[in-house]
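For reference, the chain that follows is the form predicted on its own, supplied as structure tokens.
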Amino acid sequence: MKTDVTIVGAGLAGLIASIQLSHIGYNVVCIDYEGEKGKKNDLRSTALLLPSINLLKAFGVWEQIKINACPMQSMRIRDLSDEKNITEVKFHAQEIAEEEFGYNVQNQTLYNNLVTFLKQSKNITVIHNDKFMNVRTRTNATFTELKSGLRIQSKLLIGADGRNSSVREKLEINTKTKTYNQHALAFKVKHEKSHENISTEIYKSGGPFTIVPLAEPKQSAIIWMDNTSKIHNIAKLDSTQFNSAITIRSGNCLGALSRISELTSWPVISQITKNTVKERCVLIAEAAHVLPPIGAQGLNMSIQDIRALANIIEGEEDPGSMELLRKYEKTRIRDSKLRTKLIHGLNLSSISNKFHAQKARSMAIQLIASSPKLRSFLIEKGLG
């Protein structure tokens, strides 16, 4: 079999590469282990940027998805780690003269989209429930083996399987890997109150309760990351006391929370590699870069890698020439080191119970909520 371009991962982000590497005329085989079976019980939601909704608008699958996502038109981050006194800071849209940050989308809800489109895409052929094994590569050509013994000749190969990825295995390409004894939990709850399209990062030791509006008003994503026994714990808990703990833990900032979906876990880390290159060989999304989910850099990271990928390679005749992918390594890798080592950051300020620490992070609070200046420094970054 012979293509222009191999994409290892189906997933958010390999969906996405192979919609917009078609969508610059190449021809894209999309490798997908587990099937759109194994895709159909992800709980989970992102909240997608700016830059990242005008990439999607490029290839004109937004509109579609844009009908069940949630405008975000603030975000506000409280620090509850002195309950006699709570900072809080709010960034408002209109400061950068936007109507949204972004929108935050059901991750099942973004997926049957792309697939939806994908399947519309006469360059993209998705080869279901096989798995990479190895890949090879020429001077002018990568050729990927796959289990079922199928063998694919393309000018490029793009690792897209996930922090565990088995391309970059194979390519024996070199993580830098940071543990927290953290893990997060995810799930949906309704609430007394509108959350009137704010998005809350709530501290107080742990990690941070991070609440995501979804479309319905009273409805909202949770994402709550704290020591591991913590987590472990909360969520064996009945539902009476379960909902009773959020709505402590949230600081009653939208009433009392019941939880209305299952429970997703996962173990907190972050991740990045050496490099991202090899002979006509490159990796994207979270086989180059995990990060805590704090601020909404993981997907929108990933897209920002394909859209430096595409920018770079359009209209190439040889979309995996080393000069092409060193130009892309260049363009992306200070930038994902730059966000790695900020949320990095952040994330251990917000597991501290030190008063000194707590101290730090309530007078930066502080700081922001009264510079408008930096207010928009933080939003355009951010952004990305």
The other form holds:
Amino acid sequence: MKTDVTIVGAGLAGLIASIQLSHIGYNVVCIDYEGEKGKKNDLRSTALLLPSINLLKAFGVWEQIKINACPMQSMRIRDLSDEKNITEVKFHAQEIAEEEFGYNVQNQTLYNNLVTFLKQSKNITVIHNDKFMNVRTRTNATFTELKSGLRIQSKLLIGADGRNSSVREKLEINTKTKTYNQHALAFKVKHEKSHENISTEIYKSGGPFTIVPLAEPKQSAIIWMDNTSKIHNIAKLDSTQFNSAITIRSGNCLGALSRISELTSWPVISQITKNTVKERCVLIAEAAHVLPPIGAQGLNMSIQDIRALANIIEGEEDPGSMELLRKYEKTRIRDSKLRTKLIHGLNLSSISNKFHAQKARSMAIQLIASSPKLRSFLIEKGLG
Amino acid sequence: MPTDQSIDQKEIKKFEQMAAEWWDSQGKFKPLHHMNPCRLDYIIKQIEIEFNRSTTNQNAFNGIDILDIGCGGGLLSEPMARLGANVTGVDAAAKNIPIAQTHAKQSGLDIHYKVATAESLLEDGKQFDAILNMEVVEHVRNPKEYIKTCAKLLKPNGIMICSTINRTSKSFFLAILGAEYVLRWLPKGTHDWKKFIKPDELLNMISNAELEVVDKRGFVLNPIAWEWQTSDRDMSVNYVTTSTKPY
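The form predicted in complex with its partner chain, contrasted with the form predicted on its own above:
Expanding to the full complex; the earlier chain stays at the top.
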């Protein structure tokens, strides 16, 4: 089998990359190890920031997603780390001259829309339930070998296969990983009061408790980060105990909370690779960088990887040439390193009991304001 | 040249000794042995890719006809035969053939060795799936014609792996002054720098022979690990190309 680009991984990043690269004229083969059924229980949600939304708009998938998305107009950060001195700061999208910071979408919604869209694309082939085994590279092509024995020849291989990337392992690219003895717990809740499109991060030693508004005014997605053993214990509570625990942890800001989904839980890490490219191969998204789930960075960074790569290889005769891949790496690596460092720092300070909401606020603004237009605005305001 | 049956005991002994010399990784051919694992890895990988084989399987190269030009004592022919390939090893230097034959016999390998040049093989009419053309092209009189002849010896869809030395000032210092005179790795006069071939020149010859270049890279000596490695950038001294014959 022969194509222009092989993409390993059919998670959100792999799907968006497939659509984006086919959109700029390449034939794409996407390897989906889990198959569609495997992704039915992603309970997380993503705050898509404006640059990401612009990309989804460009290939016409955004309007459909927007129907089930919730605009993020305000964010508030509450600091409960010092019980005697509870502070709260709020900031509004207008502060950075936008209607909204972005939109919150459940990952499942995003995924379903992308799959529907992808099925209509003529130059994308998805191979379901097959596993990447090896890649061998020649000057003029990569050969990707799958468990079934199928072999795909392409000009470029993209590893979008997540934090435990097998592509990365085969390419012998090392990672620098930091662990925090901290787990994240994700689930959906309904609440008494309306969320009014405000997302709330409540800090207390151990980590943040983040309430992200969903399209329904009385439903939110929650990510609770805390010490690993504490998260394990919380996950074991029965539903009455659990609901009371989360209502208390939320500081009652939306009234009583009750969980309306399953739980997912994963260890919080921060991980970055030294290199992201090797002859005819490139790592994107979590294969290249994993951040703690704070500040809406993860998928937005991944989408920026995809956008940068697409901009660089668009219209090129050989999308896998080393010259282009180095250019890509140079474009992205500084940004990825900086964000990884910032979020790492933010997470460390959230774990300690000396957390400062004010500091978090300025860091959050810095991170959100990733477009040049916004950045210049912030510099004007003395915030950048 | 003497065949296996006609050589007497004294001759056999002599060849055994010479074979031992060829295969002594610390002896006269030490630099060749030093480079051999890297060359071998490269060759195996290219054959694996081309014929979709995996050397994690036994007899991975079963059914593949390989021609090793300039086989010397059989340093490449033998590992290919071990992987199950049908190997023909040829050398223009007649004295190498009984050495290689003797060693293959000691190793229990069935390899077809003979004194021949690429040109003389053409007359036999046999074609091969893979041709190993390692460090030969810089020694032939007319490289351009030689590569054309090699292309004719290839079956359609076959591959040729060809390595040689670049004509740069670095290669002059390393390959001639360094290897031949200073380190005395190789006998003086082994190489004629003027006959070295630049990558572009070799790639042109290959394209001229209607083969398609699919891979090119350098062999570089890592001075810390003191090991040869391939490099996708540095082709300034030793380098290798793989080309395929379109169907």
